[in-house]
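First, one chain by itself in structure tokens, the form predicted on its own.
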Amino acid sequence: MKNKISIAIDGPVGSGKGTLAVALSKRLNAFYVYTGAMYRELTLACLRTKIDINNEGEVLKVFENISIELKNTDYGVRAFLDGQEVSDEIFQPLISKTVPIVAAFPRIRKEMVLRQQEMAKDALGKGKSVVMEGRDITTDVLHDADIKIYLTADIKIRAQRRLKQLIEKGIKTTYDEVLEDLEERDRQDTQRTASPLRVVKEAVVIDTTYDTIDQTVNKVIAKLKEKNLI
């Protein structure tokens, strides 16, 4: 049994990655890293400075001059951009539509991976387990993770979940708009040249379409016990 472990979770939007990661981090007293928020913060910074969002060089300059921070709190993960909390702002529709452009740049992904790896290294060095979720965690960020998980679910169910999340954040949208956005995000995530979303052979694949949160968590806990990690 290991004192500290690293858990890598990948999957498309709305598959339950964040919900699972939060539950696992609480259960294991682990540091949770929501990598998607980091790309959203960068996107927000780019929009604020009004650069050409399609110019990788300009995006990289913004990235090199901003502070991106994630804090685990009793109220979930909070996102801070240059010291200012932007946890709700980064989920505005314009950010959601623009972030795939920013996240597709190879140099941006390379530098973001380095930051994420450093965050994991820092937490593990302090004796904390790490739960990290995103779209390239099992493939690029935590390629030596103790366990790799890939979550999937029917896209209609994913759209319903995403719609609920956005409404809870006070963002006005419709099911059809969310479904269309997810279809486009899936296409972009799986077809981009840099670090596309894919299932690695060693991943534990879990379909959450008909699962409750507890059922998904219990499946992962069972795998961790099977591997003698907890």
Second form
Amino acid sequence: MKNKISIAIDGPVGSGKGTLAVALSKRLNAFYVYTGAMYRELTLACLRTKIDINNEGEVLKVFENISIELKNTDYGVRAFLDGQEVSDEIFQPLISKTVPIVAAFPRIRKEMVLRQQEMAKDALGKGKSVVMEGRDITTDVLHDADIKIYLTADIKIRAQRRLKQLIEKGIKTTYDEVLEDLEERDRQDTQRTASPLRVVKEAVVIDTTYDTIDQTVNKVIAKLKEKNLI
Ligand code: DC
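The form predicted in complex with ligand DC is what I want next, because the block you gave corresponds to the form predicted on its own; please supply it.
First the chain shown before, then all remaining chains and molecules of the complex.
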């Protein structure tokens, strides 16, 4: 048994990464890092400064001059951009639509990965376990993670889950719009040249289509026990 562990989770939109990561971090008293929020915050900063979003150099300049902070609270992850809370704003449809442009830039990804590795190192150094989720955590960010998990689910179920999340956040949209958006984002996530979403051979692959949250969490807990990590 280890006293602090690192868990890397990847998977497409709506596969349940966030829900699983929150449940695991509560159970293990771990630091949860939602890396998608970081790409969203950078996108928001770019839109606010009105730079040319298609110009990697300009986006990089914005990135170098902002502070991105994630805080774990009892009410979920709170995102701060230059000290100001932007937790809801980063889920606006314009951000969701624009973020893949920013996330496709290799120099942005390189810098983002460094920041995320730093966050993980810092937490582990303080004796805290880490649960990190995104699209390149198992492939690039946490090479030495104690466990790597790839979540997947049927796209129709993912669209229903995403729709529920967006409605809860007060964003007006429809099932068809969400489904179309997911298809496009799956394409962008898996086909971009810089760190595309993919399954690494050592990953534990879990299909969450027919699972309740508790069932998925229990599968991961069973794996952690099997590996003698908890
Ligand atoms: O997880 P999410 O849907 O909130 O992520 C927002 C965007 O950021 C999405 O386009 C994928 C991208 N992303 C990424 O490229 N790498 C990550 N580690 C996390 C998110």
